[in-house]
Amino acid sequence: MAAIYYFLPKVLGKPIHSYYLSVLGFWSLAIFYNWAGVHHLIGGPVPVWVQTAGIAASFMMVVPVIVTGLNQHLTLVGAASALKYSPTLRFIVFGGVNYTLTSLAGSLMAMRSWAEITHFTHYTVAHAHHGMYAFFTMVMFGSIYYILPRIILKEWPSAKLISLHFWATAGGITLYVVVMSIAGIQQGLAMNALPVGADGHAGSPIPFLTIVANTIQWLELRTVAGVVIAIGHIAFAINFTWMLVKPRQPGTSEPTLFRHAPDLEVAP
């Protein structure tokens, strides 16, 4: 989120829209967050209580998540066409959506209703990568961009290398996210269903290995997901490894962009 808060401004030219939702982000999310992980434990052997804390909890999180997300919205209206041109807020903008997602998301996961669905399922594991992945790691995969050039002063050597990173780990991370989610609202269902029988009375739960088939569809595009993400992160490495050894230019020259934005002052 630090991250978020330099980069988006420093690459804008222009100042967060608001100081105080800064400020009021920041406090509520470091008193509600230390309880909303307790949420993931609902239906587990813990007392009642503490899980009705870190449910309660989750559901404050809206109040950080849509301060924080209005925030860098406001910041970037009026300036949106510099995501064309800047490798840095193209990553960070993606992650800073998909934090707002995915923090809603959480907060979703806090009803035992939707836990009793999405519990020991796929959707965990899609949950989980949402925000490690399409929120942190992008935000830091733009922060390299930044970063990196003023640090070894050099220049990232292509453009097209790094708006193939960009698309793949987008792409890639989307598709994984969606098709666990549904994997896992299906496992989930299934696990908790109890077919009728002709005589109307309840049969017998469908069997686990059954379940676990069903979700082989799911978990094959799962692996489509994750050779895409491949790629783009070998375009990565390519770039990162060719600028590292190619011989320094003499004076400044000009922030890597994807192309040429002679009306719009943008870093990298």
Partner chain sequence: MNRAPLIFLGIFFALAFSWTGIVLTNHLSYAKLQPVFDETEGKAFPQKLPGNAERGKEVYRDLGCVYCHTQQVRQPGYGTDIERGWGERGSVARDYIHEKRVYLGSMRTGPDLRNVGARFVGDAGRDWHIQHFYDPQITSKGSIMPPFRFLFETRSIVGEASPRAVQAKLPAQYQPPAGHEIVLTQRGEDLISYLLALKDPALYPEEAARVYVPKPESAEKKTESAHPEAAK
Given for the second form:
Amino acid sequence: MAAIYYFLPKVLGKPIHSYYLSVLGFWSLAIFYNWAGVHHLIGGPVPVWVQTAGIAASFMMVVPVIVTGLNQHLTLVGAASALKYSPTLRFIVFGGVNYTLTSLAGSLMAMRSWAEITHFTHYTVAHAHHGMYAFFTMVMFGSIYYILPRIILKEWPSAKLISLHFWATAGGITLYVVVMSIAGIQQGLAMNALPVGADGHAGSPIPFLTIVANTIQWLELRTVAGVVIAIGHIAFAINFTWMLVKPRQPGTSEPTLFRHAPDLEVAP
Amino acid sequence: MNRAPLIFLGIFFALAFSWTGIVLTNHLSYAKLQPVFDETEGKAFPQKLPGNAERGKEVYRDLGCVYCHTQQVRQPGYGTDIERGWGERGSVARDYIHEKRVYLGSMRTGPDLRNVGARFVGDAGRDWHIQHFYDPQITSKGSIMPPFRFLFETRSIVGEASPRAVQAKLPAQYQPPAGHEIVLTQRGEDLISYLLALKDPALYPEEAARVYVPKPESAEKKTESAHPEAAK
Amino acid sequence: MSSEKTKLPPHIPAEQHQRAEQAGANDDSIQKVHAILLREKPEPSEGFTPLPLFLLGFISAMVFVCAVYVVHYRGGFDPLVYDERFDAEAAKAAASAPKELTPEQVLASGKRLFQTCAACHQATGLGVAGVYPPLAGSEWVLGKEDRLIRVLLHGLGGPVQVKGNTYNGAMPAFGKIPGGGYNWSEEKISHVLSYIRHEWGNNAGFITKDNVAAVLKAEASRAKAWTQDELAPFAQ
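What would you give as the form predicted together with its partner chain, now that the form predicted alone is on the page?
Up next: the whole complex, starting with the chain shown before.
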């Protein structure tokens, strides 16, 4: 989050929209986020008041998320064309947007009726990857693209590889999250359904192995998504090794951008 | 950064607030839960695990069972854990008071195991676990659990065959070559002891605080909602 | 810089080398050093746009809704309460209500317990041909209660004829007997037996927990499973 708050204005050369919004976002996050972890125990072996407090805090997490999302969005407004040039910005904006999405989904998951379906299913896995990869990892990639040239005084050798890295990871993780969410919701609905069973009476749960069999097709798609992400990682690894190995260029160096930016409007 | 004391105080307050709420209050509220003495059984519940089951719990942790199996029964009316026979009541904090580490889990790639010891009992239960660990397909066709064949050892028979040999319980394609036998390793024995001991049979005062019992009318509602499914 | 030093023309006196070097530094290398800085944007700063008013309203609404939620579902802040619908009055009403289960509730409870039995006898009650005997239409289930209760309490071993076929398995003991694994209460046994006597077209009477308790008392000393022959007297 701090990385976004630094790189967004730094790359755009434009101040963060509102100091007050940042402060509000920070403190509300600090107060509520610690409590929100309890929503993993809804329906579980903790007294109900603990669960209720956790749900309420998870719900209050909407406040920092909306505030932060608004702040970053309003900072980007009017400078969105920079996304065409700067690798750092592209990764960071992708991460920022997904932070908003995954957090709102997280608050939704804390609702008792929604948790009844999604908890203990692949939906939780999708949510964890959404937060950990689509937000955190993508922001960190963006940061690496910014910091590394300044540390080792070499530029990224190939803009094409950066582009491949971005589209493969962004596309892969999007596919991953969508596929696993669908799998999880379907799995959760099947787990909770009590249809007419083999004995001809309602109220028999669907056999566990039938549910497992129905998830396998989605898990295969998950593998595809994982392969696409891995392609992106290989592109990054090649680019990174190449950068380390290649000789330092004499004279002024130009940052590596996706395409030529008019009069160096952005730093990469 | 001329407001460092203010920021420090603010962070201190935020951490103290959540620590009080989710650590201290919980500790005061139910850290002193005691076992409950059951008159008809003449024992206090929950019971401590026997020694070999306690070792088996370490194997359970070691093999990462917790990634795919939960150990918590959801409350009645919330999910279908009880209808699935995973427990007769929802799990409560008192069930876990003897456990230093709890393996609640957060993902049900496989079924809940909190009461697996009530589902697979005695020698028949042990045989089931042996088959299931050797190849889950023997007992559960279509399962995506990997075989845990390294919990077994195929060795040549020296002198007399071991009374603990298990190959007789396995189907024909897994029979060892002549003069060999399959036995469980110590880890395998421990793990199975743990799974056979894993159950929460007792009823606690917590049950008196439940108002929700699946009533006939709610069952009827479920029947109605299930019918369109069946019509398809 | 040493490389530039060697490139200096030899006719320049040694004491002037220093100055010549400075002159050289003015152009190329300063440019080079500053190129790194030139591409940088200024350090990030903050704008001071005030909070939009609707946001303030939104936050207040969130605080209010969450506070109401906590108060409504607090479960009395009681460490023994695990049901968010719990309130003291409803619990009192439930406690004073008659404990007797309706027949539907008995059958529902029996059906849940039957999950354990379905592993062998199958959810259809048809068993597995040649291995596990059927319960649907079985004379053992529909026949005399005393025999059926004994089978469940202590188990049944050896050959057994059901609906004209012979099975040879080992039914485990479910009752509270010495060495029994399941230790089901009399009530649970009565529920599951009532269930199998009313399912799959079976239609025999309910078995109460008193029936089960009476049999358990009469056979208090027995620990091992029955055989078909031993049970024959109880079928009349």
